[in-house]
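Starting off, we have a lone chain in the form predicted on its own, written out as structure tokens.
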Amino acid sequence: MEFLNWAFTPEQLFDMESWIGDWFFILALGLFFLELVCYSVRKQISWNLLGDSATNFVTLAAYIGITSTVIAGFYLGVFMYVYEHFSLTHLPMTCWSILACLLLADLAYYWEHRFLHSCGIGWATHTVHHSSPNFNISVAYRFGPLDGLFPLFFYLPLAFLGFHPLMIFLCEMLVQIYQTLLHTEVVKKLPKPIEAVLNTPSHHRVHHATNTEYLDKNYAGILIIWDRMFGTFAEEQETVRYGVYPRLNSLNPVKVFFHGFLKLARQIYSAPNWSYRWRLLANSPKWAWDQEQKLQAADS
């Protein structure tokens, strides 16, 4: 358990997060290819799937282009402003603070992932990862537009707590690459006791359903004890139909990537009023969505 102790330079930080992101995406296209082969095996592939994965990765080619040349450096420098500025303390870097550090990401990342799904800015962006028909691993790199700002709300009291904004970011990385992992219908359930505790791809094929039951359900990272704790569990038991409704029947990545906030512009500027507009930013797409039944009843 000495190994524990061990202590760590920001440029080691840096390096070891740069290391695994290369190689761990190295490993996801392997694992891909693998599930490409098993539905092969089913005769379930098909051009469509292909296509939609295709679009799952131009998706990600312009999360990256955004990020890197427009959020990167904000995001970057508001930690380390913050860490230097207003932190209780510098906790040391070595294993035990990074794995603290690690519990407490997963636990802002359940917040920020609920966050994603309560609040129409939120959704506008998050919704392009719903809004594939299919799952597997190519479907984790499906990203939207601002997915790369809105982590910045929910990291940041870490940087207050004093863990080393790099400490942090390999932290979200983990939680992220462990993420990835959990986008496949290959694993089915796993033995109880780790279902019990962790996510698994069983919890988050949940989490991609459109089926009545399992909305909102199951925001987990790398713990499924949040959703356990939070009241947002639920058990894969129908069968999962995946998506987003109304269902977005496109493979154009461009439209892929921009449908949630060119969606939610239409319905601001159709809106009957200003204090609607502000709702439509505030609260849930299901309270939109409620309301717009309601509107078209009216109107008929």
Second form
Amino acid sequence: MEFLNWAFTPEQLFDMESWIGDWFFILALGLFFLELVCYSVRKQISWNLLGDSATNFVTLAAYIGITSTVIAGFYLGVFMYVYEHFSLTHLPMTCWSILACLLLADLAYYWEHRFLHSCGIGWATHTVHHSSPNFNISVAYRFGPLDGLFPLFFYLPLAFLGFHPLMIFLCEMLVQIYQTLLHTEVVKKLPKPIEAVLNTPSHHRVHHATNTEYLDKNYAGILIIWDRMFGTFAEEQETVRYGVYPRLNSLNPVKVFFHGFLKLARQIYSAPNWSYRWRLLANSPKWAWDQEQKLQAADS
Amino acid sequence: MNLPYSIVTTLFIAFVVWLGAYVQPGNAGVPAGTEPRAPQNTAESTLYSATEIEQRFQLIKLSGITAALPLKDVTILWDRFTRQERLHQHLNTPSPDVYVLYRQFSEDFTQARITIGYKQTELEDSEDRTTYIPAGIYHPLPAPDGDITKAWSQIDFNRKPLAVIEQFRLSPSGELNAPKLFVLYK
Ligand SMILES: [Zn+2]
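Please show me the structure of the same protein in the form predicted together with its partner chain, now that we have looked at it in the form predicted on its own.
Every chain and every other molecule in the complex is listed next, the one we just looked at coming first.
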């Protein structure tokens, strides 16, 4: 257990993060290629699937564009500022701290993800990720415009607790990487003990489902125990139908990338009053959907 | 679990995990922003006891110049450092500490990445490239008669040092006084 006391410099953490991030992307591309091989063996490959995957990578490029130019500098600045001025302590940069940081980053991920599903403004960006009717590694890279912004509010408390910002970013990335690997239909179910503790492709398929009993379930990053604990867990039983309601049915990357915000903007524009507008942002997307159904019923 | 309970549970878990990180071996639990407990600059404490005193550099940030060099060529870096006019002009204290940080040693410990700089808190603005001192428990080594090479000779290279820090007090007339040496082992 000696390794727990290994110390790192911020530069080392930064280098580690870039190294893992870059190589993981290559690995993910490789895995995606293997998935495509599986699909073609099963004769499930189609132009639609390929087009959808291409769209996913275009949203990735757009997301990186927005995040790296607008959000990243601001993001690091805020974290450093909190760490320098408001943190309870400065925890040493050891493996021990990284483990603690990773556990808390995973918990933060759970809440951020739950948030994205529970309010209109969060859903406007996160719906992009869910709007694919497919489920493969490329879907993990399907991002919405503000997917880079919301983590700020959920991971910032870690800087307040005294974890170095670069350590937080490293852990954020590790959770993200783990999450990415879950986006596959190739892996059915893993051994029981693993399915009990860790998030798995099976659990995450449920999260991407439109089946009613699967809605708003399995928000976890690495550990599924958060969902089990907080009552948002569902087991994969009946076959999953992927996507969002109403269906997007588009391969146009621009449309895919902005459709959440476009829809929200339209809803806000045609809202009857300001309190309704506020609730469009703060209430769950289910609420907005119910209101629209009521309106339509009243119209007809 | 309903939402309020879930949130309370989350806060509790966060506290427990944070506590685990806080009491980890080797964390002296120094509050943020406090200075490292450097031995006082008295005649008595310049002669360190043979037992290793724990010295912890709490994420000191340095501004200065860095280069990967053979250790014997450190004077080249010193020459460059003395010519950093802009840096010296921004000092906010007449007798600052100068730090020399050695890290990323080569296998045979003849080369290292060396930084000479001031602590950013002793500078007016710190727009220069920041170098962090690796956090950890440093062992001070005595420098008898102010001779830092004697301190170097006591470094146990078999224990694979990760970082070595020389600390000097710069007098207003430009002399380097009160040398101290700290080493961080793996
Ligand atoms: Zn989701």
